[in-house]
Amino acid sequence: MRNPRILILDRSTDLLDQVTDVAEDLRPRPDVITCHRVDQVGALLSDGEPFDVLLAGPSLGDQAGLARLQVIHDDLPAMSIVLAFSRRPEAHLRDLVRTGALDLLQLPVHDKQLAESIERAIEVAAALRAPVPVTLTAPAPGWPVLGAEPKALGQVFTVASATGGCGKTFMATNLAFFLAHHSGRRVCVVDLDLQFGEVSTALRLKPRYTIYDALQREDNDDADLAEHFEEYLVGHGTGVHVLAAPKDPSEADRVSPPDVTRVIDAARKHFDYVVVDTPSALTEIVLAAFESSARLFVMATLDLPSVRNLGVFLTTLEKLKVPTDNIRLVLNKAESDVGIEVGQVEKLFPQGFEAVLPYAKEVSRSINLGMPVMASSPGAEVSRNMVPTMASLLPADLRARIAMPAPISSSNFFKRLFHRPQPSIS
């Protein structure tokens, strides 16, 4: 196992000296290399072993420097970039975001903060660059071995909610990353929020084609769609592929429920896992996705409209004879002093919540970076709380490879969050 490699790009040696001192206490100890000239960094990055972290110093704080970092990030998306500036760069926020920076340090910086930033950057780079290898000596029926032709259609997992803002896209993108990273298999996200899809935005992708384009082929029978399906996808640095929602909301009306079934079937022929993101509604489009799904995650947040709409959503599914044994509830953005106690919500839904996810600033930060939070902040509480739920979707031998976080019961979790008695839900 090689040591992590850090490249410092700055004219001064001050940052190099501090990083070198901090690196002495990190394990494994990273190799630290410096480059004083921006025009030489391209050759340095292309020769020899790849770098895990690029630490850009104050001399890259102008628009020209940020533009160069953007080019580097576009060429090497698996390398983490950390910005260390003496003062805030005189640039638009979008210019900072486009560099793909994982962290922004204000110099002078404390050694502890610098060490934490470097360690997190190394973790993210490792997650993006080296998915867990998988060798199945006795594969379960329907589970293809890496490198072999698929023996069965891929599994479909759908994320839904009755209310907007519950975190469907957040859940879908993190689920896709988790499955790709821990299985080493092929994963595709299908954005069925046809009017206002956000998967591409959340992952900072610029798709050339969308689901609408895929369905507009001249010779567009099922076999043709399946054959050319991958031509309409856009890839992400994590290895996940995305079939984007239409660019024009008016095109959504031209996608029918049978079209959704055809698209999902085509995706299953190419990918081991298909994650479907849906709009906040119970339309025929959404129901078409449910029919193909092995697991349905229904999101809610800790507010009265969301809780009530969740109840209506589940009741409607029962009336429509949609099987409920594969439905899992996820409570997102849990925080204290919001007027509702979780114990009351749990009484309304006796099936319980598969996962309870705290409100976390790491989530907003990951979206700005275009990276699932489980990749950008794997140690955050919100990331750790998703692991058991997502791991349950993997075969048993793959689950055994995953270090499970210590379980937190919902009662203990919310005792920590909620201290004062709350009014009952009426």
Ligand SMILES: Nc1ncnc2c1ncn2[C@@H]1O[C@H](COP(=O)(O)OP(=O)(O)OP(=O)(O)O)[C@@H](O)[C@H]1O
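Numbering follows the first chain given and starts at 1. In this text, rigid core is short for the largest set of C-alphas that superpose within 1.5 Å between two forms. Nothing here was measured: the structure is a model prediction, and the numbers come from that model. What changes on going to the form predicted together with the ligand:
After superposition on the rigid core, the Cα atom of E116 is displaced by 2 Å or more between these two forms. Core-superposed comparison between these two forms: the Cα of K361 travels less than 2 Å. When the rigid core is held fixed, the Cα atom of D397 travels less than 2 angstroms between these two forms.
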Contents of the next structure:
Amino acid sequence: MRNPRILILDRSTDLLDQVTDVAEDLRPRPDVITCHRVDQVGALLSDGEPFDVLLAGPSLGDQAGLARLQVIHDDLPAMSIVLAFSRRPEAHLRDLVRTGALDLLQLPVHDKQLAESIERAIEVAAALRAPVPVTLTAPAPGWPVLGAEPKALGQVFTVASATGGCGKTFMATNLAFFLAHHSGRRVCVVDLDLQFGEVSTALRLKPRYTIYDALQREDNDDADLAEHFEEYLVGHGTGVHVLAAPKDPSEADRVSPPDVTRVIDAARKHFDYVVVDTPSALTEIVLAAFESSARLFVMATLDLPSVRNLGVFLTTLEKLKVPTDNIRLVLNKAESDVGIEVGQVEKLFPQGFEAVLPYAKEVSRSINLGMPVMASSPGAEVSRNMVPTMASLLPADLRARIAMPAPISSSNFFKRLFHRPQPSIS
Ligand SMILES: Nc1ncnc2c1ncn2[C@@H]1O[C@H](COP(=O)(O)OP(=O)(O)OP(=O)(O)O)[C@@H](O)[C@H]1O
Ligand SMILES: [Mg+2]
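The structure above corresponds to the form predicted on its own; please give the structure of the form predicted together with the ligand next.
And the full complex, kicking off with our chain again.
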């Protein structure tokens, strides 16, 4: 078992000296690392082994320092934050709470109190990290650098379907994980299923803020929204960020299609990839998301109502003059002996299905763990079958590094479908 790691963030060395002394008597003895410059903390947290505790000293006690801690907490929610200030910061209580701090120590602090606080912070961090067994197919990229913005506007990928329960949220969360894992770039999921959004539930997140809060800012102009966008996100252990759907379904009505465009534009300024989950409907809100999207995944399941509604959905998009060349079809929860074959469905859609995903028990398991199935069961058929279509979204150099899994399937139809060439959009 590795030693707990404590990061001291402060300009002076006083706190470091005291923590180093106190740490001598703790078992297991923590490694104490220090960072004197706030602008270097992102790189330190991104590289190498994770820290269990961040102890923020008096130089973080102003508004800018607290805002920085908020971003760090949202990016690394499993790391405990302890504040150690000589006087109460001149900030709103809300700003203190939003740092997610477990404890606020008044300096000078007694060794015993400092030791107790550190021990508790280490325990909480260990408990937060413990339950999620992640098996990854390839080395995980470092954490995206905190607060770093993409050089160009990020790309938007939207997942939609005509019928409920087809697996949009499942696809959106897995796509976000895949992109973050294989590119090491910043990825955000925007939950546009405004009434009954379940991205946070699927990832077992407890968002403090939602898209509704982001749109309620006092100076509600585009620049302000873009500047403060990250404050409204919640971070997942895989490095993916989420802008959650409103907590109360009644708030959904107050989000307009132009609001959606503003939110997506703000997300693109901060993230390299923005994955949008949608409700099962062709509303103005969903159409607004399509307009910003480089690719649109339309999901269906292997049953007649879903297949019929997929046809209606695609015809309606054509009538609305939504460009169809960015649309890819995904057939999910495919099972044999359900009275309808993949081949029959394919005949109805000449563009074909870019991915056919089996019904898999690993998906239920992944939901219970709050992890995308591609992270919790990368070797499962359902995970492997998603790889080619998702890899086609990455630039060629990153795509070349991904080992394309041979499809596992008993059906010839499946084999034929999976061997379609995957055009790239990059
Ligand atoms: N391939 C699969 N195998 C097994 N279960 C799956 C699969 N895909 C999705 N599921 C499960 O089916 C249920 C519905 O999936 P999901 O919530 O992703 O659909 P949705 O299209 O987002 O639904 P809604 O329209 O309600 O938003 C979830 O419990 C999910 O875990
Ligand atoms: Mg959903």
